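Next up: just one chain, as structure tokens, the form predicted on its own.
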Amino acid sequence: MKEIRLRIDGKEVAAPEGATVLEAAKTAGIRIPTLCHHDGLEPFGACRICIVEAEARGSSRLVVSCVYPVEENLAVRTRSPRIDRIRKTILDLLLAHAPDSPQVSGLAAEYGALRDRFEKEGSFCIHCGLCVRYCAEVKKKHAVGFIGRGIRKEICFIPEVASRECKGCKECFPLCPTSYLQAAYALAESLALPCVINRGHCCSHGAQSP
């Protein structure tokens, strides 16, 4: 496999062709923060915390390092005033959803994010998708999925599958950076309804309930 050479924070790094900037940085011992990344899952690029500046052929732009492939002579900066401002704003938003999450709080302290910049949200879900992707890609069960769009997007257990598969598994629980996944499962289990209704939609079909 062809080896690609690039520079990350001034350090020369070699990575196999097809690797991402995040993977190249990790092999070189250079930390890039993430919330939605998992080594055993396909890159998702949802949280945007791993954003970096990439310069190639005289042009510089912001890219999401977990999905951006390495290229020859690429120059990457993982920290800069511009990057830090963007990460801080993202964390300001995430604190409105999950102020007590250890992972979010740790990054918030590092980047000086503000707990009260945005109005608090009722959901603790930060849309990282780790539970959905793990269940689909690793377990092949598809017992949990997304409903809604944009800021109204949530995760929800699919009752007919979850009732059969989740009780003896729960491998996705430790992946959740907030308490939302466990709470959603506990709610679905305690209600024991044919489907869990969330914001006027049926989580198993995405259809509006009567």
Contents of the next structure:
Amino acid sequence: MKEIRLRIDGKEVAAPEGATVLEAAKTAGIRIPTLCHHDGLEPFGACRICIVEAEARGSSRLVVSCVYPVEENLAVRTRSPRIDRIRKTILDLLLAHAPDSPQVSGLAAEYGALRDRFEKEGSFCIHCGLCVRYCAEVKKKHAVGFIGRGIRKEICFIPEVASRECKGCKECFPLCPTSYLQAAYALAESLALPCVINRGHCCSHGAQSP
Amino acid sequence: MDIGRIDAIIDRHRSEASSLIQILLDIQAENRWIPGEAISRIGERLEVPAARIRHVATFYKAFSLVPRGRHEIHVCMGTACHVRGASRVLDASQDATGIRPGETDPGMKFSLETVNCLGCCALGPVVEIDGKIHGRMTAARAAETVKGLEGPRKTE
Ligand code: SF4
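Other form of same protein, the form predicted in complex with its partner chain, not the form predicted on its own:
Full assembly next; the chain just shown is listed first.
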């Protein structure tokens, strides 16, 4: 495989063709903050916190490093006043949703983000998609998915699948940066799953449960 | 919705996963909403997970996952209609139907929606009823048109 040479924060880095800027930085020991990234999952580009400046052929652009492939002679800057400002704004917004998430507040402290810049919107989910993608890509069960869009986008357990698969798995729980996932599951379990049982589709509760 | 009708629509699109949106549109057009059994059936035959179908079906406003009335009333609340009194037209439509935007009445006669622009601002205020555009609406005419659907009311 062809090797691509680029510079990240002034450091010469070599990465295989097709690798992302984030992966190249990681191998070179350069840290770029992430929230929606997971090594075992496809890049998603949802949280935008890994945004960097990439300069090629004299022009500089803002790109999301977890989905941007490495290019020959690319010059990447992972910190700059401009990037820090953008990351701070993203965190300001996320804090309105999930003010007590350890991951979000850790980054917020690093970038000086403000808890109260935006009115609280207690939805807790930050739409990182880790739960949805883990269930789809690793477990191949699709028990949880996104519904809606824009400000109404949320995660949703599919009762028919969740009633069969989730009880013995729950591997997505530790991935969630906000613990909203656990709450959503508890809610789905108490509201939606019993009616599936009553209709006789369920096998993961009661006597038959493992 | 009858499983045979769902299958016929899926067959028309040769059970291809890439036709998911087209299949959903056809079901929506034929049945006015997309019932759970349609989602399960499409999932089985196209080998697309139900979670993905729900994501698509809730992403586009063209799809409804709850039953819809026989008459679709869309009141435009775009800027041009708004300044020409769309909110009074909406009030009158709510009074005439007895439901709020996003709702369907128990008799399944009407579904009321607001939209952000129907693209014919010069005609504002605009109301679209069952696909037909009614321009230069007033509150009184909106109420009259809505009440006139399916002939005069028997209750009066
Ligand atoms: S529930 Fe948690 S893991 Fe799932 S998308 Fe929301 S924040 Fe991410």
